[in-house]
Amino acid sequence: MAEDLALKFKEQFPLLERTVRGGKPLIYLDSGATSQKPTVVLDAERAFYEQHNSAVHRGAHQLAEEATDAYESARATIAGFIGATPGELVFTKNATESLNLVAYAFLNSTLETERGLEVDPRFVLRPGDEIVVTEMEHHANLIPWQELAAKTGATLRWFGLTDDGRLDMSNLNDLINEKTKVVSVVHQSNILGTINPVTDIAKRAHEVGALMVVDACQSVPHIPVDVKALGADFIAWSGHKMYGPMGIGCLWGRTELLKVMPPFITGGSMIKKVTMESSTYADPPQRFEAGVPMAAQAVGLAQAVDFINELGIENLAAHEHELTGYALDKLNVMPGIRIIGPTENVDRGAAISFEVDGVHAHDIGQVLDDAGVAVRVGHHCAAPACQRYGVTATVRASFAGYNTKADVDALVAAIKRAQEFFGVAGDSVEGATDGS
């Protein structure tokens, strides 16, 4: 996507027109945390509340019918975006809940089998069974599995990381073995930017009869993702990172697995029959959507999908890839900058984490913020990855379709000002790229 198209794309996001810190233009480089929302998404969510607001799947009046139609139509649109069918897509409030839903399916199945109930053995964990993750996981795809292991007696194992920020695949066949019951891997790291070989990992998981879960929060909004080609059994992602509303997440699961999974949250809207003694549950996906669902948010997310499709996810991916390469070229030659993660623009996404020699990431973030450049600082909910690379925190710049090379230039210029402010620039910085 050419720079002029990126600028036209950016014009559709009202928030990006504002100024910050005394009238400075906002340079938003924190889309890895949450993306901004285009006018069409804001309008779609507002229109639902103004014209169709009602609780879905209940009521006999016209508003209830319209709300239900809008909700289920949104499900079909969003499912189609990843090559899925509507019945395979479960709405949650965020990706964290989606991942917990799968983890609790294992826990609840294990508890049910201890009570003598018949459950699918693929979801039963016992001491000696193993769960495999990676050292680069976001906490949302680590802590649920830690908790599951602690509660069931299963063992948690993980892929280590190479020095250049990639998964160490050298022990794939030993790590994923006959004891493995579930493998849960991030598709694209939120801190390192690394795009992992999920298909290869899924193939090995299935060879030993394990289920494969993918955290796709950083991939679905940025690169083409086809669930069938990926080879996973479950994929989780969130709406707010793909130009959609906050408060809605997605879980895709293979139909035959969703049908045998126990629910995570119980209550209204997810039942078939209720008596004072017991209850039976609805078929998926309603089985996993207890309570009044996020109808307006689903409508907004479907509009975000339409918005992406209008431009083309392939075009967005190409633009972000080019922008990432441009930023890597700039940062790689800056004295005192260490990129945490792959330094080459191969199998990596549009998130770059780095540290500045002699200055804490939080201090760099403050100086950048004063210049109008919004970045993320901290461990990015990926503390083990920071520990692996010997950093307490990093600065992360993450891009989306509305970013341009001028935004990268502003980032580089602001970093230089920060180095000068903290007295770590030195004469060598004068010889570095001027950000033009």
The other form holds:
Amino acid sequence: MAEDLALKFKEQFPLLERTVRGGKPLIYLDSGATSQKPTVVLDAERAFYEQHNSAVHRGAHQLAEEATDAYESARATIAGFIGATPGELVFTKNATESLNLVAYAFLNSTLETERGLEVDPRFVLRPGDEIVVTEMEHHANLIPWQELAAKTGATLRWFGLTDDGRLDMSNLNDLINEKTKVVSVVHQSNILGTINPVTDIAKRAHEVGALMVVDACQSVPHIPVDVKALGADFIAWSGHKMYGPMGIGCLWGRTELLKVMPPFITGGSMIKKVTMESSTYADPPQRFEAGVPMAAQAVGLAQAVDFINELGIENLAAHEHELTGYALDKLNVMPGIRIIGPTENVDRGAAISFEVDGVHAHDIGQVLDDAGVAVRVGHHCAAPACQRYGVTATVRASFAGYNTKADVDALVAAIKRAQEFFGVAGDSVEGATDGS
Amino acid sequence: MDLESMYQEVILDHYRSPHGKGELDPFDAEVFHVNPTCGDEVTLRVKLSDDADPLVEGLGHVGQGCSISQASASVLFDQVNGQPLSEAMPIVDEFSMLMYSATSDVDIATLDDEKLGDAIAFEGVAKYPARIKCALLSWMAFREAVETAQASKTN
Ligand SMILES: Cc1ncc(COP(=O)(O)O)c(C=O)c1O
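Would you mind generating the form predicted together with its partner chain now that we have the form predicted alone?
What follows is the whole complex; the chain from before opens it.
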């Protein structure tokens, strides 16, 4: 996608027209945290509320029918986007809830066996069983597994990281072994940008009979993801990072697995038969969608999918890949900059974390903000990855379809300004970048 | 805003050569405070005298963080070390009020410049909600450390 196409794409996002900090044009480089929303998505949500609003799956009136229809066809659109069928797609609040839903299926199954109930043994964890994650997980894909291990007596193990920001795959067969019951790996790291070989990992997990979960929060919005090709059993992601609304997330799971999983959140709309003593539960996906669901957000997210499809996720991916390469080329040669994560534009996505010598990330963020450049600073909810690379905080620039090379140039200029402001530019900045 | 109003020279000076940095030993209390949003952390130790109005006989801080959190720990040291608690704690109160001056109805004019000393330079930081915690980090740690030290002495 050429620069002018990116600009055309950008025009569809009203927020990106605003200024910040006293009239500076906004340069939004924080799509890894949440993306901005195009007008069509905002309009779709509004149209739902103006014309069809009512409680999904409840009520005998026309509006209820329309709302249910809108909600279920949104499910079909979104499932189609990842090559899945609607029955395999569960709506949640966000990726965090999706991942917890899976972790709690293990916990609840384990508790049920202890009460003598019959459950699928794949979801039962006992002391000695192992759970495998990686050192680059977002806390959303770490803490639920830590909790699960603590509550069941299972052992949490993890892939370490190489110095260049990749998974250390050297002990794959030892790490994932006969004791492993579940493996959960981030597809694209939100902090390092690394795209992990999840298909290879899934293959190994399945060899030993373990289930494979993929945190696809940073991949589904940015690169083509087809669940059949991926080889995972579950994938989780959030709507708000893919031009969709906040308040909706997705969990895709293989039907056969969803069918045997106990619910996580219980209440209305997820039941089959209820008596005062006990209840039976609806089939998936309803079993996992207790309460009145977020229909307007589902409609908005389906619209976001249509919006992406119009341009093509392959084209968006190519654009972001090019932008990432452009940014890496600049940052790699900038004195005083250390990239935390792969420095090569191979198997890596559009999120670049870095440190600036002599200036804390938070201070860099402040100077960037003063120039209208919005980045995230801190540990990015991936504290163990920071510890691995010996930093307490990084600066992260992350791109989406609406970003341009001019945005990268603005980032680079603002970093230089920060270096000058904090007096760390002098010794190093001359030399290498002079004349370039 | 201009960056200079936030990063006043005094702040940058304290950042570059912080006062009170180091592990105090012996000490009466040690506390560890973090700012989970940005990863700033401080471990702060205090030693109090046995007077009726105890003196802050020693204060040491170690940690990692942005210029604001590091500089404010240094200023804290300057303002409270060697002071009796009857004077030190009101300074902490004044500084908290200063930090919330932009987001509450505290009138900066009513604050006591003398108590605040260099801490007045953090006025610009108060306009940035995300940075208020950085500035307050060691001050809140100090408050807790004093409470812990006093509790241990009365036991
Ligand atoms: C890789 C990754 N996993 C999980 C999450 C959690 O997403 P959410 O906060 O929307 O639940 C995020 C986003 O913050 C993420 O980047």
